[in-house]
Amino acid sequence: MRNTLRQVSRSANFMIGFVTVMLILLMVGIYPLFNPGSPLDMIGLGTFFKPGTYISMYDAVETATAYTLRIDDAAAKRVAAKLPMADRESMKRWLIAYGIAEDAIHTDDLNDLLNLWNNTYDESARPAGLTSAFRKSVARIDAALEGLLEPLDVRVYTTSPETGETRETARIKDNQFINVSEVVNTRRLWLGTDNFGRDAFKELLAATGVSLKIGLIAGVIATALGLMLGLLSGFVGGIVDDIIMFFANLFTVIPGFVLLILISYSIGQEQRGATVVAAVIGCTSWVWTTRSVRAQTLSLRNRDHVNLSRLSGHTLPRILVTDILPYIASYVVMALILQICSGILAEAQLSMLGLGPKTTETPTLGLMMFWGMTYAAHQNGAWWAYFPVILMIALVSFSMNLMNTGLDQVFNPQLRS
């Protein structure tokens, strides 16, 4: 055993996969300690907020200390944010149609562009080749440019609840800044929010934990069923082998995923919890494990040590556990890893079809993909609502397959270097 563990620990593939899975489990377990609460809490009154740090505007004005800083590019960034490149291209198009040479228009130099625009633009002009709708859009851009380079102070007024009198309570200059650490209410949304306004990063880690749980339960059930049936079929033989292989062939003829869909649909949405879905996946995924264990048991049942156990009067369970199982234990471990991976992928496929665990209890990776697809996250440019989920599924699957490859290299003499 010690020598086996030493060989496993020296396998680069296994260790990379194992460390990756452990890091994922560590994040899943630790992050809720820093950000407690349900991952299904809707914190955003809207859909698909971008990733970033969100600061309470009320607290920033009322409680944070204002610091005066001289930052050279602050004004340029402010102007650039108010005048996006699309608007600059529209201005350039109007100027060219008006008769300005294209090489004299520099959209990257805001000061030069605005000076040229202020000296040239005439709302009453009708340059050739421009539609009425385009001229109206340019007029709206021109109206928004007023005072762009000369920022005015922002004044905050409040109304007294006793007298109803409105008075100025704060004045914010363009060169005043606040320290984020001094704002009472801030929230870092690493992956923004999803279509329901929920913290997508918190939801992703919670969903990863649930999907791993589903994969583990499904993998244990499928491996246990496959191991038990494969041992009985291969060792006992006869009518027992015929019956087990009849059902194995039956499940082989019927596509497993189709059977999984039919069973999940028949259960109903309200009864489909994470554990129920995992059990259904496990009960429909035992066939290939059964066939593989049966084949290995057939090659072992006539070995000398097995015949000696028979002659000694040992019971069937004892022979299977002590004389056959140790020789196929390595394969059982590899089969369990593959079954866990298959269970995670099966849940994701079911949830994508709307047949996964019920949506009101807990998130899964498949459910997050289903929500992103249903609410058109890809069409809205909300990559954070679906791409990290795809990446997490791929990372977990790849890591487990690396572990399985590493174990195969250790236990399969033909693959040892």
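Residue numbers count along the first chain shown, from 1. Only the largest set of C-alpha atoms that superpose within 1.5 Å between the two forms is called the rigid core. This is a predicted model, so every value here is computed, not measured. First, how it differs from the form predicted together with its partner chain.
- Once both forms are fitted on their rigid core, the CA atom of residue 136 lies 2 Å or more apart between these two forms.
- After superposition on the rigid core, the Cα atom of residue 85 is displaced by less than 2 Å between these two forms.
- Residue 99 shows a C-alpha shift of 2 Å or greater between these two forms [criterion: core-superposed Cα displacement of 2 Å].
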Contents of the next structure:
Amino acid sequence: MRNTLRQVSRSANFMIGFVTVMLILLMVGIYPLFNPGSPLDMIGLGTFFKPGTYISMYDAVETATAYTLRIDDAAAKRVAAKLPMADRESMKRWLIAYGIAEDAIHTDDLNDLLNLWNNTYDESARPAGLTSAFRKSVARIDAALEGLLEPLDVRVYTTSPETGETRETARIKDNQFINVSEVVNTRRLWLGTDNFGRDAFKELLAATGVSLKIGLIAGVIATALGLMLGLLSGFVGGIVDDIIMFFANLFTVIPGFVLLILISYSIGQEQRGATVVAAVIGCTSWVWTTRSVRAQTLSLRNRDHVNLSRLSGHTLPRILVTDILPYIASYVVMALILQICSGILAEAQLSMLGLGPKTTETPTLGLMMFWGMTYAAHQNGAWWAYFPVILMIALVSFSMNLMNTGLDQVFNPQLRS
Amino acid sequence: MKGYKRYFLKKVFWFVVTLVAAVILNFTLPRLMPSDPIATITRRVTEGMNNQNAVMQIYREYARKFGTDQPMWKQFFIYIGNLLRGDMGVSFQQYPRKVSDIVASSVVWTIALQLPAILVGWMVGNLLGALAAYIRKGFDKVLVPISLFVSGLPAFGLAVTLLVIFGITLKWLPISGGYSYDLLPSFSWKFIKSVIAHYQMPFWSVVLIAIGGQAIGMRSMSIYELNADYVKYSRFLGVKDRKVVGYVFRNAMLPQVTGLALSIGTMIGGALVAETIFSYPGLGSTIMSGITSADYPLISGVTLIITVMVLTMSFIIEMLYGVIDPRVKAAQSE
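Since the structure above is the form predicted on its own, I would like to see how the form predicted together with its partner chain looks, so please show that one next.
Every chain and every other molecule in the complex is listed next, the one we just looked at coming first.
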């Protein structure tokens, strides 16, 4: 036993996979300690907020101390943020039509472009080749530009609740800064929010936890059922074997996916919790394990030590556990890992069809994906709502497959290179 | 010839048995559950009505129409009788369209998409796996992790990734549907071109996943075979390397054929979900719309068709297997 463990721990494949899974588990376990609260809280009023740090505007103006910093390119950056590349291209097009040489216009150098623009632009001019709609859009850009480089102070007014009198409480200059660490209310949304306004990163970790749990429950049920039926059918033989193999043959050909759909649909949305879905997945995927365990038991049942055990009058469960199980234990562990992995995938696929666990109770990777797709996150450019989910599923199943490859190489020396 | 005959008869027998079992499951599973579909429909139809008598009347009318007031065994025979006539009931959602019509129009798309995709993926995967086992070294080191990663991906995950890269960012390919919205199905050049463009992404997402899974299996099989005694013996005899590789490939291939028969259900399941990402007009999108609108006859019709599809495909593969593997004959005549 110890020797096997040592061998396994020397397999690079296994260790990489194992460490990755452990790291994911650690993150799932630890993150809620730093960021308590339900992962299903809809903190954002709106859909698909971008990832980033959110700072309370109110607190920034009201409570934080203002510091004056001299930063030369602050103004240029401010203008750049308000003047997207498309607008600059429009300006360039107008200037070219007006008769400026193309290489004299630099859309990258904002100061240069604005100087040139302010010197040449004339709203009444009608350069040839431009539609009136385009001229109007350029006029709008020009209007927006005014005052950008020499900004006016932002004034904050407050209305007193008692007297109803409105007076100026703050005046913010363009070179004033606040220190983010002094602002009381900030929220770091690593992956923004999803369509419900939930913190997507927090939800992702919680969902990973639930999905792993679903995979584990499904895997344990499937492996336990498969192991039991396989041992029985292989060792006892006769009519027991016939009956078990009849059902095993039946369910190898009838796709488990269809059974899953039918059962999940029949259970109904209300009864579908994460555990129920896991149990259903487990109960529909025992066939593989049964077949392989049976095949291996068949090859073991006439070994001398098994016959000796039988002659000694040991009971059936005892023979199975002490004489047969140790020989197939390595295989069972590998089957369990595969079953966990396919359990996670099965949940995700079911959820994608709208047959997953109840959304209001638990987040799962499949449900996150389902809602992301339902709200067309991929068409809105909200990559944070679906891509980390795919990546997480891929990472989990990749590291589990890697663990299995490692185990395979340990137990089947032929595969070692 | 006797051995083959027994093999085929056995397979035909199992095909019929599983088909019957699938039909029984399709019939009983939903009926075993506590939820009453007729009550659900009645609730939907009578929303806002507060005359209890009228609601009861409507409930009874529906129960009579769908035959749920009959005893279970009678319902079963009605169901079978209807199935034999190709009648799977009427869709709730697209009333009064027949389920069989809807299923018939979507099953064509699914077969046209998945059959070639799975076959191409299977062939390419096997080739790559065999190459990896034969060459080892660098190629093996690159192929194995990639295949492991791809085969672990859910098909819909790969589908979304392809969609975002090629459909939305690069705008090379259309992102949804089986053909352009502004066209009607016809045998015109324009329509065919549109179908081919829409076909690309769903096709490749299925193919890539299949390649990953098959390559890994084939690689392990080939490595086993390369270490087998007959290979060593042939090498001692000085048989040409190419010829040995040919034998190895053939022998490693056989389990892969059975493997395809057994895993085709899982593959189709994954691919059906990938279909929904592209709103491809196949069975995947149909069953999803059935689920979201609680269209019970549609769901049961689609699941039945999927089962029949999978059963037939694995039946055909097993038939072929009987022909290509002479050991089957030997095993049966023992």
